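Shown next as structure tokens: one chain only, the form predicted on its own.
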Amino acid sequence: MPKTIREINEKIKRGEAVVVTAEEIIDIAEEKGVKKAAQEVDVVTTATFGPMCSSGAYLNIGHSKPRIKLGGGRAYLNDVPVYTGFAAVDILIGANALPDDDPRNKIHPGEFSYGGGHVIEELVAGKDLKLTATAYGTDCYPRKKLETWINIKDLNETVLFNPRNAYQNYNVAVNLSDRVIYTYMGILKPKLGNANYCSAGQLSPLLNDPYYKTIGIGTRIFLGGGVGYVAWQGTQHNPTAPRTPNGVPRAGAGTLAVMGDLKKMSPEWLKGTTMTGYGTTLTVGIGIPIPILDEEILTYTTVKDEDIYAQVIDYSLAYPEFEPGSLGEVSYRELKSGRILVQGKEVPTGSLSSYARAKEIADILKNWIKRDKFLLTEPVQSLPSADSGLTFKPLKERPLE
């Protein structure tokens, strides 16, 4: 008999809910069968921990005396530029932001030792950050310069807002050229010297809910060590990606826009990250509970690494030139074995995301729910599915006249 989220929450409050991780449910379903497992299990926790470039934070710093209007001016946190265009004292810092004097890739490969992702980690860690700003001055906001230290505990609002996280599957990156290349998928050695991937596979949230049956706008989640929410579908959300018979996308598909209170998060689960030759980013920990409402949803959560396939893409030419085509398809079981076969060659693999840390998050979320510290939410709106008409389209370039 189908369950409801309300019924599951009542069981959580009574301490009676059966909660397991996406790794544990595989063995349970094999032992007891899908029907019985769906009756007994109430929640399956999923997780991922990896670099997620489309991440950032918006802050309200409060008004100075005299007042200053940062909007239209320039501002920096620890010499990393922040966006000021929202209002007088609302600022936004992105994970990819770099100091003005960073040499970037002028000396290739660039080191990118410090950027927006590192600022966010230090902010969450409670460190003092240097805020410097200049403004043009108005009658109501006369101040033109501000130099001060700020700390997260003194700020009004500090919100992590990530427009694109928790990708539903992704490419496996290789390099067919005869030179080392530096990418957001890490350093790729020449002539198929290595293959990098970035997903928790069978633990990953959207791979356990391939058709977005339970994860939607308003879903409460583990975010950066605290509680967050799914705010919208993420940018580049592409539900029309080709799928296997069990619904798993065979390439990058769904994404999530997520947000939460930075003051309740932890630097353990938000890490400023350097990608040599590419830039800076933020490694983010996300955990999402899946309510087991019926057998169909339970079946999706039993997905295994051997059921999940990713495309092998050449990042030396095909990816940068936006050319279609794949060098082949490999399972996450193969990827996690340490070697895959590409064009007849054995290629060593490496993961940019941490499966071990994802397991930690899934366990933490499981314990929160079992101890009645985390209730589930009913999504207010589903994520766009394949029949929604939404797809990811490339830029349509039009010459300037």
Given for the second form:
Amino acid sequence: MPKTIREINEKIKRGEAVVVTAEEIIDIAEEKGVKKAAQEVDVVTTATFGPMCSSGAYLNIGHSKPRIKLGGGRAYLNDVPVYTGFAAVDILIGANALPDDDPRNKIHPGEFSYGGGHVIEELVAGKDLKLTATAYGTDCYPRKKLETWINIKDLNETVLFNPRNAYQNYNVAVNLSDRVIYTYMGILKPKLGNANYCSAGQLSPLLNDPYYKTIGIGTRIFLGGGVGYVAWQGTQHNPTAPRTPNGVPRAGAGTLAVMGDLKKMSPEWLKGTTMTGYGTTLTVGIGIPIPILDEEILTYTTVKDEDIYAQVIDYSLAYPEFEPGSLGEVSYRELKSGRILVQGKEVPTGSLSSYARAKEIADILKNWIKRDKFLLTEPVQSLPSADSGLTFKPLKERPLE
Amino acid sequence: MQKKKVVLTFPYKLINQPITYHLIKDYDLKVNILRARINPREEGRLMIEIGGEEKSLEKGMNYLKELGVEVQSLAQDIRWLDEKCTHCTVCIPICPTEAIILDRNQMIVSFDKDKCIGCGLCVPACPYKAVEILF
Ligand code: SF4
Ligand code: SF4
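What would the structure be for the form predicted together with its partner chain, rather than the form predicted on its own?
Now the complete complex, all chains and molecules, led by this one.
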């Protein structure tokens, strides 16, 4: 008998819901069989904790006396530039933003020790941040200069808004060249010296709901230690990526745009991140509950690391030149074993996404549902799925003449 | 023959003295300089591997201490910050000595000071500044 989200929520309210993590469900289904497991288990929690570059936050800092219109002017938080294209006192900070005087890659590889991701972490941690701004002044907003400390507790809306998070699967990065390269996938040693991957595999949200049957617009989630929501499909959402017979994409596919109140989040689950030679970013903790509505949905959540494959891509040439071609396909089980085989060579692996932290998030979310009566949501609208025909298009450049 | 890795910190006034020369010449020690940093007007730091007879090694160390050089065994100078480590594992294939250890059942990372040679390769590789070489 299929269940409804409403029925599951009634059980949650009575404290009777059976909630397990996407790791625990594997053994449960093996032991009890899919049919029984689908009857007994109400919710499976999934999670991920990794660097997610398309992340940022918008803040309303409140009006100064006399008033200033930052829109069209310039503003900085701890010397990191913020975007001022919204009205008078709404500012937007992106995880990749860097101080104007950061040397970047002038001496390669650049250090990138502080940027937008770190500003967001410090804001969430309750630290005072230095706001400096200049504006052109108008009759209604006469002020031209502002320098002050700000603190999250004194601000109005503080919203984490990440246009692309929780990638459904990702590349495994290697380096075929004979020099060290510094990428967003980490430091890659020459001649297949290491292979870096970035997914929680069997715990990862969209790998447990490959066709987005339960995760959709409006889904309530764990975001950065607080409560957030899926706002839209993420940018570069590519549901038509090739899939294995179990529905799991073999390469980067779906993505999520997520948002939530920064004031309720914690620096433990939003971490300013430094990729040497590449830039700064934000590591985001995301947990998503999957309501077990029927056997099909349960079957998706039983996906194991050995059933999930990723493509090995050369980041010295194929990736930067946007050339097609994978050096092969490996499973997350192989990746987690510490060694994969690429072009006949054993290559040691490392991950950018923390499986240990993802597991912690899946457990926290489980407790929220069981103890704090965190209720599940019916998606307001589904995300475009494999049948949508939606693909991720490259840029068509046209000469300016 | 004994060998150890130490970090020498010496005050500004000693910067111009040929300390390693004396260690080699007067105490018959083998000195291999791993890293050096001299800050003008401040202090100098030298990471060395030093080897020789137990007695000579002891005498050499005493000579340094008498001069006012601070001697630290190397592991004290390299810190892995548990509270900053997210256990991502991206440093694992970078470390040449398996000083950063991964428990593959739990996917939890730990640090074995004794195995660390202070090469510093993990420092730029860690996205969370969880490894510090105080050099
Ligand atoms: S300093 Fe070198 S040896 Fe020590 S942990 Fe880092 S990479 Fe390993
Ligand atoms: S790279 Fe840094 S955060 Fe990741 S496991 Fe190593 S020490 Fe920990």
